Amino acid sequence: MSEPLASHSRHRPCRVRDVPRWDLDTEIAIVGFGAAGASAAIEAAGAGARVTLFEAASGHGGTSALSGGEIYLGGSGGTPIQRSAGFSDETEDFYQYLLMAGGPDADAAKCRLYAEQSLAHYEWLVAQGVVYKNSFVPQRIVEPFTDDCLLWSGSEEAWPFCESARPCPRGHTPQWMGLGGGKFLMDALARRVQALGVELRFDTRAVALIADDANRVRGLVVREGGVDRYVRARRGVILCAGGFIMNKAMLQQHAPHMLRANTPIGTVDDGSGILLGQSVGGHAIHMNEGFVTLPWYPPESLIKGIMINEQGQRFINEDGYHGRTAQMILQQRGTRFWLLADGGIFKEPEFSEFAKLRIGAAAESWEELEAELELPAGSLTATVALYNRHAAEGRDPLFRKQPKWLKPLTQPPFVALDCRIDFCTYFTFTLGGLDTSVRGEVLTASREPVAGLYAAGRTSSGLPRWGAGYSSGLSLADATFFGRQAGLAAARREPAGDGT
């Protein structure tokens, strides 16, 4: 029979004095086998540390395997693929863009380190077995249906980002035919983890940290096969357990507006890693922030349309990243939003079935369309008239949409693409998490390291920490790169002795 379970909790640590025995002894214990955990394990094991990786699911991958596998890379003149496509991506431009993407509280130190070492990170990924095709997709798309690589994956060409950093495409997708390159990425990293001899324990959940009375982390309590096991981690514990998009109670507490988005992206993302870190004094930041998107393009011709709310008013320049548009939708009152297009630019969105995008109304005049949508009289028509007048001059004084996307909407039929937030598929995940140093150390509210504790990926708040600035590829860039930093830092830490 299994022994009775102790009353362990993610909200409080198990004290060293209360550990009945050490069932496992390792140097570094990693919680979570997604991109962050895999990268941490590779670097730690490569540095000579004994590593044990715990995963709640029955296999590797996590949320990373559900993604397109895209990683945001550049700087140092550009990756080989950027250079081959005719782009030169200077480190300062990359750094400035990361600062803007990170938002008002961007972590400048992390942005600087990543901008300076991103090219080397690309080379590291290739060395792990991640394959990139030397190809560039010039059209604005969400994710390639082909095995092509380089994409415009953010708001690089849009205002206000283009005023601070010279635009350059930086989304690098692995050579994988069709959607879902994240599985290819994770399989490559997992093979490397296994080749390095990392001990893997699946179907095992972390239920508490083990710490001394000074909250120095000494190990981990895991639940495996219905039994609590006590893991000594002599050099440290690395939390890579994802965000909290699957925990409605945490969302209600920290980011209730995100509950308006109806399609969470995650696997075990229940906030457990964040709660474990908080139990020993780790400070969680930006817990109100998240990513949300409705993939309303491609085709890119739709970018020449205009987005309006239920007052018939524009609210953003439509040439930014699709997630930036959805973020602005999420923050407004009301549920009814439309993309307006004319017969010259409208084509059915490629993700229309996936995202539940439908034509909400069509008419031969803007006045008829306004009536069909039951908008306040004169609202839509005034918005379109003002936009058309300026677009004919190649200007957008209200929102500064770039000239190449400006076209007067004058060719019937006129169409309103239904983007209702209570009907269409709005994908979302969290961006808040534990505050960490550039080395992955979990920090207290006074920004002092919690001894023996590290975090990476969505368990931490890293490069992407502001939904309005998010670009595709930033999460995996942050997870893989700063997972590596955490693994290296833990491997270099002096091991705790038997008496602790």
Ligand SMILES: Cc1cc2nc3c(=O)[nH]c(=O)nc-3n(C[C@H](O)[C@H](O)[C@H](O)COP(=O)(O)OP(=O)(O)OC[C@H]3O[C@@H](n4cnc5c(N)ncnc54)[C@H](O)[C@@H]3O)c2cc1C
Given for the second form:
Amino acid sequence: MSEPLASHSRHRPCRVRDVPRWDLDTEIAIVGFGAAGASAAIEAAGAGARVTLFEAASGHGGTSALSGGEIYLGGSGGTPIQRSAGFSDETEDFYQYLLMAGGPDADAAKCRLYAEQSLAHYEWLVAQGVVYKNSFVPQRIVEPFTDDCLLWSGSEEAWPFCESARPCPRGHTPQWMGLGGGKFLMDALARRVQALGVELRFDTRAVALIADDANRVRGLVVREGGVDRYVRARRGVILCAGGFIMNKAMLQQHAPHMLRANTPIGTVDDGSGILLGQSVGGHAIHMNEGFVTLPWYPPESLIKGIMINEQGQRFINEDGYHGRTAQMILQQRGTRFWLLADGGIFKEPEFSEFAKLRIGAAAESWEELEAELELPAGSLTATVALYNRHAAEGRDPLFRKQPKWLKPLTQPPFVALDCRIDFCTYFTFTLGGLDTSVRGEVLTASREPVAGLYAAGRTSSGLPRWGAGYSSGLSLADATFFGRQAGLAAARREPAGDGT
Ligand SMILES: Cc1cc2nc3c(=O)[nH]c(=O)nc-3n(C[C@H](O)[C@H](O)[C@H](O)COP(=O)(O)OP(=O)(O)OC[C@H]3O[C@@H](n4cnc5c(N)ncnc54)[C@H](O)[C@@H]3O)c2cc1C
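Please supply the coordinates for the form predicted together with the ligand, as a counterpart to the form predicted alone shown previously.
The next block holds the full complex; its first chain is the one shown before.
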């Protein structure tokens, strides 16, 4: 007869004295087999530690396997692909860009370490079996439909980013035909995890941490086949369980504005990693921040258009990353937004089906279009007239869009691409999580490490922590690189003995 389930909770630890028995004994217990967990496991096992990986799903991958697999890489003069495309990416430029992308509270230590070691991280990824084609896509796209590699994947060329850091494309997509290179990335990492002899426990969910009275983490309670098992983790526990975009109550509490975006993207992402960390004193930061996007370009000619709100006003330089535009949309009043284009630049967006992007109105004059959109008389027309006057002079004194994207919008027909927030598909995932050191140690509110506890990926608040600065590839860069740091740090920690 199976014993009744104890009432373990992600919100409070199971105390060591309450552990009825140790069912499993390992050195490092990792929660979650996405990019962060796999990278942590590879480094920890490679350093000689005994590692057990617990995954709630029946296979590896997590959200990482659904992704484009694009990783933000550069610095140290550039990866071979950047150099071959004619770019030299200096570490200082990369660092400055990461700082800006991280926003007003960027983690300077993480940005510095990643900028300095990103080239070595590229080499590490290649050594794990991730293949990159030596090719560059010069046009502004979201993700390649081909197997090409290097992309402009952020706001590198746009103001204000271009003023602090010399622009360089840094998005590296694995050689995989079509969208969804994340599966290829995860399969490569998973093969390596298996080759290193990591013990894998699928269909097994972490339900509580085990800690002593001083909140030193000693292990984990996992639920497997409906039975609670008590896992001793002698060197530590690494939480890599993703973010909390699927947990509506947490969104309501921490990031209610993100509920305006209608399409959460992820798999489990129920916040369990963050809650487990908080249960022993881990401090969660930037919980209000998230990635949001509406992929309104490509084609890149649409970047020459102007984005307006329902007051008929511009609010952003349209040449930044599409996620930056969407982030600014989220912060506007009202739900109606349009991208205005003229006959010279308008082409159907490549993701029109996917993102439900449709023409909201078309007319032979801007006045007619304004009336058709039922905007206050003179609002849209004044915005377009001012923009056109400046564009003809090759400048945008209001929002500093770069000259290469400036063109007066004077050629009929005039088109309003409907970007309504309550209709189009706005994709979103969370960026807030546990505060961690550069070694992946989970930190308390006073930034002391919680002994024996590490976190990485979207369970932590890492390089990407500001929606308005997010660049494609930053989440997986952070998950893989700082997952590795957590794995190494845990493997170096002195193991706890039987009496502790
Ligand atoms: C369509 C799409 C495209 C994207 N494209 C990119 C891109 O190109 N580049 C980029 O940088 N980012 C991209 N992202 C974002 C990126 O994929 C994620 O932010 C990143 O993969 C998170 O990695 P992770 O290791 O933290 O989490 P995950 O990969 O989600 O791994 C977490 C794992 O933990 C498991 N788990 C959760 N709770 C528990 C529990 N209690 N017990 C046991 N296991 C648990 C989950 O099942 C999951 O397998 C994209 C996302 C999507 C959805």
